[in-house]
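In the form predicted alone, a lone chain appears below as structure tokens.
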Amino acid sequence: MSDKADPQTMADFFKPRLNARFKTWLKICANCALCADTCHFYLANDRKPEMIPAYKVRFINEILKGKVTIDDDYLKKMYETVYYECNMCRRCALYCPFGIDIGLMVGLQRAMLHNVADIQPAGLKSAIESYKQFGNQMSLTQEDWVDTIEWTLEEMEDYYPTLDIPIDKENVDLLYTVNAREPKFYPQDIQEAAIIFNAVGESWTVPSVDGWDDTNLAMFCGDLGTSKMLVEKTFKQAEKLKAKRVAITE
């Protein structure tokens, strides 16, 4: 278990994150249990009453009451609720008679495990750490990136002689960005996109630098920090090309 983990520090971590709207959610949950059919997990596991989206933010109240003994077992649980449990699908909140978001709420829940105990699946951990060093998900260099199209082009000369993927063409209509698996796994997936944009003679291009991943695999873990600055990255290169909007794959 970290250090940090303890009940105060965990408590010192939501309380200024509980804004109005938070607080009246943990108030007014009359438990009425009505959010527990809209919950895919509740009906994949026998209707178990741990599955009821309800219950799987009892851990805020716990904490913030200090009521709780904070060991590994408990973080353990915490942990798997919140990833395991829950997918923040939000379904149960518009089934809610109060409007309660139990997703929102999950999501401060695994950003308090991420940002306090460092718990989080280890691929998303793997991702962040890919998205610091590299600048996308995949570990892929900018030098992996510009190859990958320059390929991906050559592959395309017999079918499409004419095809084009811009690089970092300035006063275009659209920067367009990729999940980092495409250059990594489905180029063809670039391919396609190019295809279309070059037959409606579309005004685009895709930067060199960071910036052309659009993944923001941080975000599921709260990591505000990462994916603020994967965000910065894409916009900073929309700047720099002048184009005109940002568009992402799929």
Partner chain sequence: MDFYAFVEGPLTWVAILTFLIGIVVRGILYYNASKKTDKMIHKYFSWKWVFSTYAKWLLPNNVTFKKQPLYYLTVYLFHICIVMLPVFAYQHIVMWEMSRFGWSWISLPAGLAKWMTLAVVFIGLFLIGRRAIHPDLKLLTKSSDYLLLALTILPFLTGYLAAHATLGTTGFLAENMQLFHMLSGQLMLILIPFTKLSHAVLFFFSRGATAVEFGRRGYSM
Second form
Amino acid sequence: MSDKADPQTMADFFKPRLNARFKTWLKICANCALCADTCHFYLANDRKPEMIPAYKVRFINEILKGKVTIDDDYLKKMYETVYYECNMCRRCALYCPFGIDIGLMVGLQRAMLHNVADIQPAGLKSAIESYKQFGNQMSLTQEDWVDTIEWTLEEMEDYYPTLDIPIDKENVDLLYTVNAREPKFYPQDIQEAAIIFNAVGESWTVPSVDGWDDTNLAMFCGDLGTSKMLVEKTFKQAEKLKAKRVAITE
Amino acid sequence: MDFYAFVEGPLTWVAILTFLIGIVVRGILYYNASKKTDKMIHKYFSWKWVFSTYAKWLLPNNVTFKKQPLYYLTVYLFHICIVMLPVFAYQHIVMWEMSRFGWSWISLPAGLAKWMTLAVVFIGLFLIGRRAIHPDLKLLTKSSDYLLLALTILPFLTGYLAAHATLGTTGFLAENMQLFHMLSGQLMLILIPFTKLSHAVLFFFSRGATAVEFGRRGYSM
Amino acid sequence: MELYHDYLASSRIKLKEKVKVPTTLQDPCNVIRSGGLAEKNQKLAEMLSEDFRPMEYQGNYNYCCGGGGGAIPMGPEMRPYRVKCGKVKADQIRATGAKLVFVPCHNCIDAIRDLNKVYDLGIKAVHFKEVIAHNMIIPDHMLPKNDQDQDKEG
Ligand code: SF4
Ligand code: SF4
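Switch over from the form predicted alone to the form predicted together with the partner chain, please.
Expanding to the full complex; the earlier chain stays at the top.
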């Protein structure tokens, strides 16, 4: 456990980040359990009461009240709850009579774990490091990316000789960005998109340098700094290339 | 001034004013805090989403009602009675008529009021029982939930007993029922702004905010 | 996805044929619930298929596939929990009897392909663009020259 993880620091992390909505929600949740069967975790775990959405945000109140001892067990429990028991899908918010958005508050708890206690899933952690270093989640360098595109084109040459994936073209209508899993695992996805764009004669381009990965995994563990950096990168590209719109894969 | 007169007079005013000022202040506090911390909501604010969400959730006209219609209607009835009775019970209106304001308005028929009062009491007891039995609720419920439910029932229970003299006319309880009714009612009024019961006002803000949040994404809820 | 919808709706893309097998559609949380594209999502699926069968709760109120909120990139650590809660989605898909599921999200598609294996759904999960690219009428100028009249190019 990190030495920073004392209850006070945690409470101090929460306080400025609890906006008016969150505060109200924590106060007025009627503990009515109407949200229970809206969550797929609850349904799939034989209606286990611990899976009720409202139960997954208890940590905030507990920590703010300062009544709990925060030890490894507590943090482990919290980690498991906010990662293994919630997809932050926000379905429960649609069914709560008060419109309490548990997904958002689970996000806040993840952020606390990441920023204060330095606890986060290994998979997301490595993705964040990769984002910081390479600007995408799969640790691909810019050359890898451009290579992938060129190689994709070559492969398609026999079938669609005029197929073109414009890189860094200016004044286009559309800046297309992908999920970094595509160049790594599913290059055919890029081909298919290219076929469609070529067929309709869209004026489009992909960025060669930063911002071509449109995923934002940092968001999922509450690393807002990295998360913001990624969004900005993409939109800076759009500005530089004077693209009118940004499209993401799908 | 004897105790009864004190409770009937000044304490009633204190309770009513605490309640009214309390909920207005709650609303203002929420609004100010949200102006500062929920800029998104204000940026995308539109009455369209807010009203449509009220229309769905203030009436049994929403997804949760469809999911659990019986339970929803029960709790819905509970709330309607709680809001209507204090304002429209004729015994209360008589008090307003006799007060310095001399106000008067239409009242609930006595028979209906009686059944509504009983409904609050029995639904309240049912909700307490449900919390004690249902595994989901057992996990979520805190002692304050029981306490607030009990305190909510109390003014209605005492009101019923006082109005219908169920316990006869003698004995400590029966003689002071009116007093207990006023005290419990005042306690509840005072508690509303400060406890979970503040959902009476905050409901509108919370629903509104979430409706805008999803409304700006293009659908009403 | 929105783009593809608009292409098809405005006939910038024409289809050779629609998908014959029964299809259904996933509503990825971040695209639908938090992205507001429910209608276009469903319309696109309908335009592409002959036998589209909406699943229960299709649209904004749909369940998550279990892969959301970073669950897929968390990898093996999360897999047991993800697969478990994905049962809800698996049952939904099974109930439609669909053989092909449109999944306009990389996370969901990995999650649903995994569910397909675990719960033996006998489905294929595909992206829209996959189907579009296969089933659309490719403009002549894109085809290899030796197959086509020479001067169609441009
Ligand atoms: S946001 Fe979390 S708690 Fe709510 S329904 Fe989705 S997975 Fe369940
Ligand atoms: S989050 Fe909403 S639905 Fe769930 S227990 Fe709280 S008030 Fe009830």
